[in-house]
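As C-alpha cells, one chain now follows by itself in the form predicted alone.
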Amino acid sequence: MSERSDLQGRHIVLGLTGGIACYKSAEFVRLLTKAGATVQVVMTEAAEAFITPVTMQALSGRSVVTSQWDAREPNNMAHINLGREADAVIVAPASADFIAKLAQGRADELLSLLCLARPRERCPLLVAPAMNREMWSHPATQRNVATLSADGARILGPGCGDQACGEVGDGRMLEPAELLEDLIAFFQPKLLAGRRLLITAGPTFEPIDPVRGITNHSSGKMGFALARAAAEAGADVTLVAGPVHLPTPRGVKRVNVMTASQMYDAVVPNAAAHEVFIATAAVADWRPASLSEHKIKKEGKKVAPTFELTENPDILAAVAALPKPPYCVGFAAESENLLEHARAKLIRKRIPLIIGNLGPATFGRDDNALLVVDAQAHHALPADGQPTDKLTLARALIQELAQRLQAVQA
C-alpha cells in the first residue's frame, strides 16, 4: 500500500527553538515530507546547539534559514517571505522562553519575527511546547500559553512522561507521529464541530472457559478510522472498542470492553447524550449460556464438549428504540447478497443509514469498498467500487454524514 499523502501540496514552515526535543524534529520533518508536504526549516541560535542545520537540510531538501539578515533573500526580508509562502507555521520544539516571547509580541530574531509578521488570516501558528515539568507548570508559562491561545495559536500538547533531566511529568514535546496526526487533523474541514459521536469498533469475545471463547475476524480498523475522521472533523468522540490492538486516535475518548454485554452496558445508557451513534463493531450474536469455571480439558474424552448458546442483546436496535435516539448508522458485514442483506438489516433495526461491506474481503485489511444504503437508494463508496484505504473511506463517510445531519435538521 502506498504512503498516504494527507499533506500533499502543503508548505510548512517548521521552527526549532532551543531544547533537547530538537532530535524529534528531525523525524518530524521526515514524516511531513512522506505525507506530501514541503518543509522549510527555520532555526534559532539556541536550536543549533542541539541539532545542526546540515541535518535538517538533508531531511527537508531545503537550505535551513537561521538569520533575519540572510542575504540569499532578494529583498532581504526572510521574515516576510517565509510567512507569505506557508500554509502553516509550526514551532516544535517551542521552549518556555520562546513561548514568552510570542506572548509578549517580541521579535528579536528570525523565527519570532516571521511568527509576528505572518498573515494570520491564512497562515496559522501551531506551537508544540517542550520543557521541564516545573517550567511548564509555572504560572508565568501558563499565562503565556493562555495568551497565545487567545491570540489564535493552536497549542499541541505537551505530552507527559520521562524528561531528559531525569524527572517525569508534563512538558515533553509530543512524539513526531502525534504532531503529524494533529497537523493533518488541523487542516481537515470541521464538518462536525461541536457534535457528540459514539462509535463502536472491533469484535467482541464471549468466553467459554477461562482461556477459550467465541469471537470473529473483525480488526476494528474501520471503526478506529471513523473515530479519527470524526475527531478531525471537530466532533467530541467516544469510542467503545472490543479486544483489538490499535492505538487510540488523537483526541478520542476510548472505553475498552470484552463481551457484547459489556459493550451494551457501555453504549445504551450513554447513547442518548450523543447526536450520532455509529455501530461498526462486529458484535457476537450468541454467547455460552454458562461459563465453565475452569479450562475444559480434552484428556481421555472421545467426544467434543457441547454447550448451550443464548442470544446477546442487540445494541444497535436498543439504541434506535430509545425515546430520543441519536442518528444511528449501522454496519453490515456480509459474505453474499450485500445489498439485499444490508437493506433488510436497515429495515429490521429501524435506522436511517447502513453501510454494507463484504466481511471476508476486508477483515484485517487496511482497505475496503463500501455500499451506503438508506431507505430510498444506495451507492458505492468509492464511486468506482474499487477498494481504497479505510481512513479515506472514513473521511468520505463523515462528509456524507454531516450532509445528512444538516438535511435532517433543515
Contents of the next structure:
Amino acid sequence: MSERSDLQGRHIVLGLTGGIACYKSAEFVRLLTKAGATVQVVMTEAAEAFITPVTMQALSGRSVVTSQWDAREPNNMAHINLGREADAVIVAPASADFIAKLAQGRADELLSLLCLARPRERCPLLVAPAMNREMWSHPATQRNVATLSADGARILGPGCGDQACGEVGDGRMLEPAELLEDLIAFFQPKLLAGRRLLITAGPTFEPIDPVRGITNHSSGKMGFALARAAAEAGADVTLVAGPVHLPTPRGVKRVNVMTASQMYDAVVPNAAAHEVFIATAAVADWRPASLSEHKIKKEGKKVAPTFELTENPDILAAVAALPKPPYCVGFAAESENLLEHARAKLIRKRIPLIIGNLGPATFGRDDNALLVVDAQAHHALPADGQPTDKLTLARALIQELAQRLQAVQA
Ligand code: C5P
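The form predicted in complex with ligand C5P is what I need now, so please give it after the form predicted alone.
Below is the entire complex, every chain and molecule, led by the chain shown above.
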C-alpha cells in the first residue's frame, strides 16, 4: 500500500535513537516519502553509531539535524522550529534510555528537547520502542512506557520475535510497513471509536474430496480493506476470512475458515455481541451433499461422476433474523441490473443497507465502483461512478456507515 498517497501533505519529524533497529528506519523513511510525507530526520549521538546521517539525508532529501547548537537555524532554535513545522514526531527506534528520558521530561540533547518543546495539542508524539526483551520487560521500562502513554504519547508495538542479541521475545521494533500502517491509521478520524464490527470476507471452499472443491474468484480485498478502514476509524474489528492469502490489517482479529458452514459457526453465535455486521464474503450457495473420504479416481470409470448438491445456510439472513441483530450490511455481486437485484436482496434478507457491485468487474482487482442501496434511495460511490481503489472506497463506506449508525441511534 506504500504507493498510495495516504500521507500527502504531512510533515513528519522522525527521531532516531541508539539501537540496531536504526537500519529499519532507513526503509521507513522511504515508505514515508513514497506515501507523500516530507520527512525531517533528527538523530541522537548514539543513533549515529548505528547509521550515518549521510544515509538518512539521501533517503529523506533533507539535511539531518543532530545538535541543538545547529547554527544553520536563523534563530538558533532548532528544537522549537522542528516541532512547530511537524504534523507528528515519531521516534523510531526509541531506546530504553530515551524512553526513560522522555518519561522524566529531560531535555539534554536536541531530540528529547524538541519532544518536550513541541506544541502538544497539534503535534502528537509516537514512540516505537526497540530493545532486548529483558530491557523491555524490566519494571522500570514498563513504568516509563506507562508514564509516556499517560502523558499522551502513542506507543507503537513493540513486536515479538528474533532479537539482534540472539534472544527471542518482546521488544523488537515494528517492521517499517507496520509503522507506516499505524501512522496512517493514527491520522484517520475515529468515527467508529469503541464500536464492535464483525466482517466476513473472501470466498468459501466446499470440498468434494480431500483434494478438490467448489470455490469462486473472490479475492477478499474489499472485505480486508473494510476491516482495515474500520480499525483505522477506532473500531474493534473481527474479520472472518475464507481461504485468501492476504495480510491481516493491523489491530484486526482474524478468524480463518474454509467452508460456508464454518463461516456460519464463526459468525452467527457471536453476531449479537457486535453493533455492525458487514457481509462481504462470496459464500458458496451450494456444497456437495456428501464428502468423499478419498480422492475420487478417474481410472476405471467410463462416465464422469455426478454430485448431489445441498444448499448452504444464508449467514447474513440468519444474523438479520436474530432477536437483537447488529446493523447489517450486505454486498450484492451482480453481472447486470445492479439496482434491481440489490434492492430485491435487501428486502429478501431484511437488512437496512446493501452495497452493489459488478462481480466480474471487481473480483481480484484493486479497484471497484459501488452502488449504495437502502430501502428508499441509492447513490454511486464514488459519486462519478469511476472505479477507485478499494481502501479509498472502504474509508468512504465506513464514513457513511458511521453517519447511518448515528441516525439510527438518534
Ligand atoms: O444471496 P446472495 O449470495 O446473492 O447475497 C449476497 C450477500 O449475502 C453478501 O453480503 C453475502 O456475504 C451474503 N451471504 C451470506 N451467506 C450466504 C450467501 C450470501 O452471508 N450463504
